[in-house]
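Below you'll find only one chain, the form predicted alone, shown as structure tokens.
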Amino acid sequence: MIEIKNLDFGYKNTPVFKNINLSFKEGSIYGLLGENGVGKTTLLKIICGLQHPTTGTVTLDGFKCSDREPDMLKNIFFLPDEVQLPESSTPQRYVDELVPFYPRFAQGTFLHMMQELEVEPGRRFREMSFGQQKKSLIACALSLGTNYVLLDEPTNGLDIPSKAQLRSILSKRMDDNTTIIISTHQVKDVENLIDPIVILTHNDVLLDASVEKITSRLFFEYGGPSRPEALYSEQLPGGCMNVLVNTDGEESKVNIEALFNAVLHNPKRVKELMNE
């Protein structure tokens, strides 16, 4: 488990996190959401030990992340949004260079994922599109055998069929011992995949809840009239998307974009609802 306790972090005179507390448990694909600049990528780097907290602690299975001990590093992989790749190399060579650091790497899994993502493992990176390079890196990240996989904007550069392929291989990769954290602003790409959902804002965690808990507290109404009592309302073809307080225990399907906007517009009220 990843545990973040009383985390403070900032760049020079610019605070990013103030007394943040979070935990990421096994067996889940977390969605890490927030507006640009709130620190989503920074948080992933802190978890990997690439950035150090000003105060507070961040641990992974008892290891202090900032110490970057080999026994911790072999069990976590962080895939940034952009990676500078050696143009003359290939995905197979790239992953071969990582294998000594990741003892649970599965070559068969890597090749299967490359096939499912429709990328040739022996093709040079310079001969690939950005999307093909991205899919190669995702296959690499998911085949190293780590229990923790951190993906920063994994759907950037992917076309619609590739996004569906990504969702498929992420679902297959999950088990009770795995924690995947997806940082993204393209929430529709992973809407049916992420659970729990974490929403960050400057210096605060606005939401940290499972989909089950969210739908027990909030009701997502599709196609109705605009409601003045709604936490968020958006006009769509055929009616409005309303996010309402779920006073009657009705079931509904989460719309993550609407949820995100409801949280940003009513942070205090949503926090109160989630803490009831």
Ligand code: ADP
Given for the second form:
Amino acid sequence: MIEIKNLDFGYKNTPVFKNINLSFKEGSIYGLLGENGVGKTTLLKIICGLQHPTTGTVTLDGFKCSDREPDMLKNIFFLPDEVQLPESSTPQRYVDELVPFYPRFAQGTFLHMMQELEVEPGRRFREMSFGQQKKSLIACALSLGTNYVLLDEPTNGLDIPSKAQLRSILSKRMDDNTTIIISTHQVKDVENLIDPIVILTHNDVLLDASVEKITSRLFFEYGGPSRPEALYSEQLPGGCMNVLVNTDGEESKVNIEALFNAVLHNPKRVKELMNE
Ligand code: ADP
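For comparison with the form predicted alone, produce the structure of the form predicted in complex with adenosine-5'-diphosphate (ADP).
So here's everything in the complex, that chain up top.
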């Protein structure tokens, strides 16, 4: 488990987190959502020990993340949004160079994922599109056998079919020992995949809840009239998308964009509802 306790962090002139508490448990694909610049990437860097908390503690299975001990590092892989790739290398050679650090790497899984993502493992990076490069890196990240996989904006640069392929391989890769954290501002791309959902804002955590909890507190009404009491209402061609307080326990399907907007428009009210 990743545990973040009373975390304060800031860059020189930019405070990023003030006293935040979060935990990421095994067996879930977490969505780490938030507008640009709220600190999603920074949080991932702190978890893998590339940035150090100003105060507070961040641990992974009891290891202090900022110590970057080898026993911790072999169990976590962080895929940044942008990676400088050796142009003349290939995905197979790239992953081969990582393998000594990741004893549970599975070549069969790597090849299978590359096949599913329709990228050739022996093709040079310079002969690939940006999306193909990104997919190769995702296949590397998911085949190294780490229990923790942090993916920063993994859908950036992927076309629509590739986003679906990504969701499919992520779902297949999941097991009870794995924690995947996907950071993204493109919330629609990860709909139906992520659970729990964490929404960050400047300095703070706006939402940290499972989909079950969200739908027990909020009701998503599709195609209704505009409702003044809605936490968020958006006019769409077939009627309004309303996010309402769930007063009678009726089930509904989360619309992640509407949820995101409801949380941004009513941070205090949503926080109260989630804590009830
Ligand atoms: P996000 O991933 O949510 O877009 P970031 O974690 O990249 O946000 O950035 C959080 C804030 O910290 C932003 O205001 C950004 O400008 C600032 N920031 C990020 N990296 C650095 C850095 N290396 N030095 C100074 N400020 C930074």
